[in-house]
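Shown next as structure tokens: one chain only, the form predicted on its own.
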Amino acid sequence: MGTLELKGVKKRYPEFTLEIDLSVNEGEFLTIIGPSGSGKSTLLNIIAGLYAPDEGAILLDGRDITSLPPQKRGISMVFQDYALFPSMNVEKNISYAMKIRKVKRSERRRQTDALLSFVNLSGYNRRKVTTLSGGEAQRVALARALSSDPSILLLDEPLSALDASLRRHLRDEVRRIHDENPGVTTIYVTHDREEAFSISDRIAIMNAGHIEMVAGGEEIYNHPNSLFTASFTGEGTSLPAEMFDMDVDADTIFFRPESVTIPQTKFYGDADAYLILEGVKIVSAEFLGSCYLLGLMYEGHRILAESSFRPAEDTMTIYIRKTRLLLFKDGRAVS
């Protein structure tokens, strides 16, 4: 079992106060993202029992664990630097928690072998952890975390120190390990938005010590509840609503680059379905492989747009699909 609830949890610091209400379902993969200093790692440390909240309660399967020490919570954590014991080999690192629980040596070896096989490191038992690559160390840290048979698995930016191609491979491994442990609930902290969207059941957006929004990736990207969420979760353009003749109760419109249409020749769409901006200047064109990301200027405002081609002219007319506009007032979404 691994249903987690944080009710009215507060942790006060001179620079900000962490205030959290959050429910995580059993077996769920929840990812927490947010800017540096928003409280992501602090939240994980409170769940793990490494920090004590000033107020509120933490419930695991309905049981109050707020005052329990870390080793009695049924929660394991993988740190950003993996925190492996350098004086121990791989097998001793993984079996350490089992040894503390007085599991018999033969059973420790059996479970360690099974975990090493599970993370695709069979035969690494005697390897010194100081000789491991970053990817190998990450998988050993995961195996060690799973060795205590946790209800909750916490991962604090475990891939941040790895190169991009290895991160892409290992994030799939993290998701596989989660899926093959159906009783384990995973809470994963990352600064990488692509990583969050690719592996999560739900995503929690943190901002200045509180949770801005919790939802599935598609919901967060396409229907953000605030301008902060919209801006943080992907490229986009914010423009004052007063620039356009629109009968809406909003002060800001926001749209993604893919919501902009740039015709290579003549525009054949329904003009009434678009905001039409004429005399837009092209200031940059970044080739992304599958498309160009254009930086445009219109009446002093910068606009981002995707294009399948690199425009030859300096100015153009662009078309923004009205159904893809996001409307905000005082930073909050309006319908």
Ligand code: ADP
Given for the second form:
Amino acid sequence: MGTLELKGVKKRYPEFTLEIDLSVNEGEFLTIIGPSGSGKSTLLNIIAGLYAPDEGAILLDGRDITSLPPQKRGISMVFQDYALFPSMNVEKNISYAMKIRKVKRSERRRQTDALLSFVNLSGYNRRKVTTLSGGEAQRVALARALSSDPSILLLDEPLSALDASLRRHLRDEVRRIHDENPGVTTIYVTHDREEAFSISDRIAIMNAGHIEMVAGGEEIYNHPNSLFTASFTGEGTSLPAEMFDMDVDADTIFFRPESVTIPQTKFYGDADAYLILEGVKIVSAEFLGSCYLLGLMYEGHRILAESSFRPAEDTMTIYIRKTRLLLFKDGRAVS
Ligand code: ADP
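Switching from the form predicted on its own: structure of the form predicted together with this ligand?
Below is the entire complex, every chain and molecule, led by the chain shown above.
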């Protein structure tokens, strides 16, 4: 079981207020992303019971756990810096919580072996944690978090200390660990939006102490509810709507780099279906392997565009499909 609800949860600091209403379903993988200082860690620590909210209630499977201490909540947390006990070997780190719960030694050994096998570290029982690589240490931290059989697993930027290829591998592992523990609800904090898109059932975007939008990755990327969500979840260009002769009640248009079409020779298609910008100048071309990311200038505004080739001319006409334009008024999406 692991349905988590935060109802009217508030935490006030002199210069910051967190205000959250959120429901996370049992077995769901929810990722929280947001700029530094938006309140992600504060939120996670409140769920874990390490910080008390000033107002509101936290319910786990309908039960009010707001005043329960961390160890009684059925919630485990994994930190960015692993927070393993340095004086204990791998097995002792993992079995610590079971020992506190007075689980018999033979059963502790059996469960520890199962958890080590589960995180692909069979045979590491006697290794000192100080001799582990970052990836191994984080697997031990995950095994330790699972050893208390939590209904909620909180992961606070667990991969951010690792190098890029290991991060990718371990994020698949984290998802597998989630999937193979049915009923466990995972709440994952990251600042890496690609990681968020790849790993999550839903993503919550945090902005200045509140949740700006919570939805599946495709919904968030393609139909952001605000200019903040649009900009935070990927590259894009904002232009004043008044630059264009469009019959819309919006002050800003926004589009992703991949929504821009740059014809290699001649444009074929229904010109009415496109916003057409003429006299666009190319100012930079960054080769990304699968495409070029072009920096363009149009009437004093910078535009980002993806292209499969590096344009030969300095000045060109670009086409943006109107159905791909996102419209905003006062920062909120206009449908
Ligand atoms: P994030 O994890 O998104 O970077 P945090 O939750 O760490 O954000 O911090 C959110 C805001 O709360 C920040 O502006 C920070 O200064 C403030 N804050 C966090 N903890 C405290 C504290 N103990 N006392 C005062 N302000 C705090």
